[in-house]
Structure formats: structure tokens, C-alpha cells
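Here's a solo chain for you in C-alpha cells, the form predicted on its own.
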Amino acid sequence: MTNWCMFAFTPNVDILHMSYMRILSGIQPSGVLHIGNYFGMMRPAIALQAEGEAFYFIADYHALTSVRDPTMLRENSRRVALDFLACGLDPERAALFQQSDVPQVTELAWILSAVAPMGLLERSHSYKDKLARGLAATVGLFNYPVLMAADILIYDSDVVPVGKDQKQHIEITRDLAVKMNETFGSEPDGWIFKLPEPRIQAATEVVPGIDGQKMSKSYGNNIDIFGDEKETRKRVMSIVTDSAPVEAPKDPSGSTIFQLYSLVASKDEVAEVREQFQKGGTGYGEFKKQLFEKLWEHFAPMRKRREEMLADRSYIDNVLARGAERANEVADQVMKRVRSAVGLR
């Protein structure tokens, strides 16, 4: 991070002095979504939404740097609507909508591209990894931390919520919002962006896949939030483990299966499961058959909503076209501050 972010501007616009806090995060409809988005990503953003204005979009933008099917493009975007209104998000006091339906976003993005410096995005953790993933040098990847920081910009956005593996972008967001506030902010007029700050918590933690890598959908270690009984339950019998023999204590603090088990269990439940593995006597195919049945039950409530929501296709339309709007309706003020700032009509 550069010396920028040692400064917190506030721009000297009326709508960045209401009272309530204003959440943005996104989430990429590259797949189906699995438990590790939802402890990752959409638990901590959904409880976020009774703190203030919440804007949650789906990042169809950003899916087009690895998906290049569009009719599963745009399967994927509605099915992670679907699956995250049926986790508990509220379109009633959150707006939830798609990243390509607010254009605006890619304008803003080119006017931060025009300020950014090379080596602030060379230093970019997700672009080398990526890379490393196999996937190709293009300059949508390389260019990937300017769109999102004009996804949280564009919002007026106060705080984001993320993993630590996603800090750093937070950080180059804010490096390039101070960028513009000093190479175009002015007074009497002020400065043009204020600085989002990151909300990582204990949620947000790194979420096991059945190989022990982080889970994703491009590793294929997942457990899917809404995948049928048999399959689940084979994901999760299928984790990898070491080759301690049934007799033997285990180390709950290396094992995925305790990991998970901790996310769905209660206080008493992970106590007495961490009493199992450390005391021996259980096998891990026992320990697997618990963290399937805790899973299985703590999404049951879920199911049952995402079927009473597939029984209603406006539904899910409607949502998007009024989360759209509402996100239209701040994009439009940013961006005619940031016109104005840079010179552009």
C-alpha cells in the first residue's frame, strides 16, 4: 500500500453526510455456489444488511475474465440471486442487483485506469494468482482491481466486506480514490471520493475445500449450498484425511472435517466433537457422517425458501429491477461528481 492511504478524505457532497452506513459487496456468478462462498462471503454480508444501506451485485463483469459460455453466464447470475435470497438476504432493505445493469460502472473504471499506476496492479496478489491457476494473461484480469474499485467507488460505499485474501484490494481502491482526490479534488468543491474501509471478521476466514486447499469451484473441492442429498453426501465423504487408524487421538486443529464441522455446530457440539478426535476411539468416517448430518440440517430452512422462490419466476426479476434502480439512482450522482471533477461533460 503507498503512502496515500495514510489520509482519509471525505468528499464535500451532501449525500456522503447522511446518517447510515452504506455496505457494498459482490460475488462472481462463475459456478455454482458453494458453502465456502456462503461462510466466506454471504452469511457476513447478510448480517451486515441490519447495519445500513446495504448494495450486494452480482459480478457478471468480472465473470467474463474465466466464463466464456453466455447462456451459462446468465443461468449462473440468476441462480446466485436465487440462492442468495434464499439465505436470508432481504430486498427490502438490501439492494441486490446485476453489475453489467448499472453501465456506469465501466465508465468510472476507465477514468481510474487513466490514474493508476502500472506498479500498483503488478503487485496484485489475485492476478498472479490466477495466473498461476492457468488462466490467461488477458488485460481484463490484469485490470480486474480497478473495476472493482470502481464497483465500490461508484456507491459511495463505506465499508466492504471481505476475506483477508481479498484486503488488498480494498487497499488499491483506496490508493486509487485518493489518487483521483488529489490529481482532480479541489476545494471549494472538495475531494470526489471518500475511503471505503474493509470489514474483515471472523467469518470471512478461509473455508476448507474437501482437499484442504481453500474451497473453489475452479479447484473442484466443493460442497455445494444446494446440491441434491446423494451428491453432498459423497462430497463430503470423499475428504481427504490422514491415515491415523480408527484407535488413534487426532489433531483437531489440522482436520477439514472439524473445520467445517465448527462452521454448522453448535458451542457444545464442536466441544464434544473436539473431545472425539483428541481422545480416539472414532474413525474419520464416523467424524464425516456427523459433518454431513450437521450440514445437511443447518441448510434445511434454506431449501425449503429457494423452492418456495423457483415456484414464482417474476420473483426474481423484480428483485433485480429494483435493486438496479436504487443502484442507478447513486451511480448517476458519483459519476456526474466525477464528470465534472475530470473535465468530461
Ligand code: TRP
Second form
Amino acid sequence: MTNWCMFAFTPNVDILHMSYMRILSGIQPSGVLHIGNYFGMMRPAIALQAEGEAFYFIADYHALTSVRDPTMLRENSRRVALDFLACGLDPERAALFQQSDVPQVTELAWILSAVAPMGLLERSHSYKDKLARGLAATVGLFNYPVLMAADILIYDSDVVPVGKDQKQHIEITRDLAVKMNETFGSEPDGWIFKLPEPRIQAATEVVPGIDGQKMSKSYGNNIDIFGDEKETRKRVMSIVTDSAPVEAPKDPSGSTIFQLYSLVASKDEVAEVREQFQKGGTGYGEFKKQLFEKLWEHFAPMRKRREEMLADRSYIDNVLARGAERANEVADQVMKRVRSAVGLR
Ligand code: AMP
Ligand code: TRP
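After the form predicted on its own, can we look at the form predicted together with this ligand?
Shown next: the complete complex, the earlier chain at its head.
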């Protein structure tokens, strides 16, 4: 689908002078957040909150496809909210809410599933990856991209900041939006959905874990954002390297240590460490120590903010309640349009 269609179906919006942009992203509360989540999704999302109206949510319906413990789901959801706020999400600028506080999204997912071609979902990488990792082949897991499309479309989202692994899901969302527009939209102004764009940061599209593979909770190679000091140090010190001896020159480009260091150090510091790698004479153990120091320092202000927020339990509840209110306002409007377009009352 080309941009032409987006222009054709987008109503009352002067694209050339568009200063308003709605930004949306979600994160599953299926475990503790790691620095791959931070650099891949949270930091770009936080940076974007100043550029438009942002909606960020905790994808608890999605997490039901893998979490089977209700206490854990509730605790993780709260913790993700806390961590996201501690990392700089500003609830005055962005609505933060739980996905299940907007249950209309499951209605939209059903409507979308009525037009979603099986073949489109059968091509989903993430479904195949999840089965390969041992998750049960449930209908919910298969239908996951349809619910994600509903998440995005129900807020008329323009931009979706995510890591690279979510790119195909945004493509599926666009395909479903086009399908709905073609099936139920009556031209010239009978559009139903906008076509959202993914926003993927090239520099952090895949943050490596301590074994050099993509960092992921399910691979056990994660460094957590708010892990304790001892554990974080241990994780950094166990980053896998080649066996080059201290005196040998080392290749920074293939090094997980160097890649992670580049995320947290200044330009000059990165240039200096690059030179140390290439020159030889410094062992990987030393580089790991430098990386740990930088990482620990990078997240220090966020740890402090997190401690402060922990002291006030009602703060997070209030933020989530306000976020849900705003999200419901928009979702209700969009669902009115959708229900009318497809022939529901
Ligand atoms: P997940 O924990 O898989 O639900 O991911 C939440 C968000 O973090 C998604 O936008 C992912 O694309 C992003 N993300 C997760 N792991 C990484 C990684 N290793 N590198 C970059 N982005 C990531
Ligand atoms: N699938 C995303 C992940 O695993 C989470 C998610 C659910 C999401 N709905 C979304 C992300 C909508 C962006 C937009 O990371």
C-alpha cells in the first residue's frame, strides 16, 4: 500500500501542515524490563512525547498469551508502569494506561478478525518464534497481531515507536486498515482508519544481550534496567567475548561490550574506547568494568526517581486512572465510527 492511499483516506487533515501527531506504543507486562526494552522502545517513546499527543499502555491482554499467574500479571503491570514513569514518561504529556482499561479494543479486534486473511497471520514471524520457544499454539497467540492492530487503530495513531521485532506487526496493522477502508469506507470521505507508521531507531533496533544474541527475557541474556548492583555487575562481567589476549588489538564492531557501551557513553568516550580496542593492551575484563560503571551511572537518576515514586502508592493508580480516562474518550469516538461503518448499532 502506498502513501497515496493514506492521503486518499485521511479526512480533514492537512498533511503538509500537520503539526499534530498521535503517538502510540505498548509494552507487555510479561516480566521485568531490560535495557533492550529501554533503548529499543522506551527511550524513543519518551523522547517522542514532546512531539505530539502520546498514548502509552501496558499490554496486559497481550500478556495473557504467555502469563498464567494472575498475581504475577497484576504485579508486573504495576511494575512496568512504575519503571516507565521512573525512566521519564511524563504523565502530563503522555497518557499511560492499562490496555484492559479500554475493553473496546477487544471488540475492534473481533471486527478486524472478520476481514483479516488467514494467510497474513500465518506469515507472522513472531507467532512462529513463540512456538519455537515453547509457547502453546493458542488462538490468542495466533490472533495477537489483530489485537495489536486494534490497539493502534483505535486511537487513530500516526506513529508507533517500537523495536525492529515489531515491524511486521505494524505492516499487518496497515494491511488490515487498508482492508477495512476498502471494504467499508465509502469514498470520497468514508475512510475508517489512518495508516500508522512505525518509528524504529536505527542505532538501537536490536540491543544485544550478554550472549551477543538479541536481548530478551526469554533467552535469559538480559540486563535489567533496575536490577540490583551486584546482579547487574555480574551480568555485565559475564558478557561473552572471543578469546583475544590482553595485548591483542580487538574489533569493536563485533563486540557486545562496545555496542552496549556506545548506548550509554558520550561521543568522546566512545571514540576513546574504540581506539583502546583497536590498539590492543586492554583486556575485555577492563572494558566490562568501564561498561558497568557507565551503565550504573546512566540509570542512577531513574533509580532515584523510582525510589521516590515507590513511597507514594496512590501516585501510579492516579496516573493510570487519568490515562485510562483519556484513552477511553478517543476509543469511544473511533468505535462509534467503526460500528456505524460496518453496520452495527
Ligand atoms: P517485549 O519485551 O518483547 O514485549 O518488547 C517490548 C518493546 O521493546 C518492543 O517494542 C520491542 O521491540 C522492544 N525490544 C525488546 N527487546 C529488544 C532488544 N533486544 N532490542 C531492541 N528493542 C527491543
Ligand atoms: N507486541 C508488542 C511487544 O511485544 C506490545 C504491543 C502490543 C504493542 N500492542 C502494541 C506495541 C501496539 C506497539 C503498539 O512488544
